[in-house]
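In structure tokens, one chain follows: the form predicted alone.
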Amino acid sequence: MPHLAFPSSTCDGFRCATHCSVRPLAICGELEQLEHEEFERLAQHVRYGPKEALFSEDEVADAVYSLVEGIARLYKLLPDGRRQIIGFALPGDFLGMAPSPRYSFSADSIGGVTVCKFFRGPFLRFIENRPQMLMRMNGFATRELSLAQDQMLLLGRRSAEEKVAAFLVGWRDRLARLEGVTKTVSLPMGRQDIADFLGLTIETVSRTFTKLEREKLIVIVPDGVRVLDPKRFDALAAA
């Protein structure tokens, strides 16, 4: 998965019409050309370096973000300081539309991301009379709810093997929207991130990857895994 690992800055010269390969998946995907040009004038095109925060939980939710390149990590901090990762955002995803005046979770860059950033007030004024964008936002909200329900199942009464397999299958299917179907699953996030997403320890995640490889379900490759037996692997994920 390509990403940009630059310090935070405005992306001078970036133009959506010629540079945005994820526009069909993004919040602006249904806009006509003139509407899109008006929408683009509201945007700040910003790069964030690795581990740099887009926004933090409980900050005033004054902006929304459309992810253009890279992977963002979404998480909440528990009262005892532990981190619970609640998701990973991909190019085309829309972030920050909080139901309250403050963000309900934090988002940071895994390996560098580029976003279109919109201040909340102008964004809301732009969409209020455009039903196609309201429908688009409803689609994003529905998908987020589905992903949240999937994670609730992951955190439930399943074995470590089933959790890891289900995570890999779900991530593979999300990547397929961008890259097409492939047996190799890119994993830009680290084992600790996967552990914090699945409610496991990093040691358990590492042992589980090794066990799945030993059982000839996957092969661990640089920056990801390759699925050797998709039928068996999908069955394990669905268990």
Second form
Number of protein chains: 2
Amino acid sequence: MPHLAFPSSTCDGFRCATHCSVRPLAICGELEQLEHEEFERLAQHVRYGPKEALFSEDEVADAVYSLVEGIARLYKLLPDGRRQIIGFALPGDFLGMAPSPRYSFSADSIGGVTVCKFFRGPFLRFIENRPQMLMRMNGFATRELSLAQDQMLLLGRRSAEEKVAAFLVGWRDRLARLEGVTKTVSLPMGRQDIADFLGLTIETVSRTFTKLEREKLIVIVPDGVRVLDPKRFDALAAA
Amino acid sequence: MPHLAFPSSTCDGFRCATHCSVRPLAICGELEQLEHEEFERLAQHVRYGPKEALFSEDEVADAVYSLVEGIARLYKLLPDGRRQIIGFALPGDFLGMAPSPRYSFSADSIGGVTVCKFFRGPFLRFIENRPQMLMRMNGFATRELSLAQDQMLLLGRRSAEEKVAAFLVGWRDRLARLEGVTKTVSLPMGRQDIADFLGLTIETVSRTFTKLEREKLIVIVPDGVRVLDPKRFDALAAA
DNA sequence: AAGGCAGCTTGACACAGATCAAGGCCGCGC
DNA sequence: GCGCGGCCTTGATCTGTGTCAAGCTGCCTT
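Alternative state: the form predicted together with another copy of the chain, after the form predicted alone:
Okay, now the whole complex, with that chain kicking things off.
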């Protein structure tokens, strides 16, 4: 079967409240009733199956997205195919703002994903005279930037073991915000994705997981990892 | 002489128009006469000598800065002293927004630097009901984020030679925006700064410069580099 | 002019992580 | 239940970049 780049299904946006358990975390989280209804009217709720593209680098950036459900990988490619994952997007995250008229990176779903999609024009018109909304966008952008800077430190100056540990801790903390604190960290992305996020090869990631398990810091479980010694683990991730 | 961490001089902000040749590029670039005067009243113009700290990671973030003149390095440190430079700030750049109450990185001057300093409270009160200003801040943040993502690709997936070439091209283009296009790219930062920006050691940076010179792509000149073959050079930086 | 020192370059060697290659595990379709 | 393919792990070897150690250059001080 040929790979379909089209979203699996859409719904027209009214009566989709069930999708929005993450609304308090999302871009629209502070809108009140009436404004939110107006905002909803601009949205298309779109559902993607596994491994579909939401948008691609260099395409005209005609829409922005609020991730409602599922996980997306955001990445850039070099001409020869080397890939750098610049982030994993979780529910509540806001995607697609670009400093130029084209997207500066690509995004695709990992498992199934649901988004609120807004066309750029109507979206900009909605926010342009709503300072609350603009402040919120600023907050989102500032947080993203700070995460990106942490990642630069990781990519430029940490060893493989530190990279993997820091990744697991960071991921665990982001999940905790959504799902609460847990002992086992679920890893919906594959080893290759983790490697491309950390600037390593898949073999090094695999070996490092094994090493951390041998050192009794984690246990590898299907689709995830259980952290055994959070104290020692956080220390490794920090230093 | 002990190293002084205090700014070398300040002026009180009225009649400092001469400092602001970069105003069209800066955060305040779209304010009109009256609003700009009100904005100026919030600013302290501060001058720093070489290698002074504007602010440091984990300090309470009580001010934001618009860089007027000179160059600053922005960086993060690991507990053991490893350093990652996350960017070089040029005139017009806006510094110090943090997602938490504390700065998430440190900034210090390279040569002499002049800034407009705004205390957080008054600054936030000024922008909070000015959508134009908020939109501009969004633009700044989005551009910064995009640069950060480019840098992640560089740090995670490029070879030493590609890193140095991409750095020189990126730096040349940023300078061009301020000073116009030139054949020789001035490098006010030292080799160690370049190394810490690119996730390399100073020796590797030095060897790579030498290699690029041997290959007749550049000529090393005092405090800079002359690009001999822009075509071939841009290709190396891109791929 | 001499001395000192900070910043840069160069060389020899070491090693973390890449590359190449093989094999294991597991879920899925038939 | 069997074979296939995707994903992951493991081993052997290679290599780009780091580390360590000199030495060079130009500038500031006296």
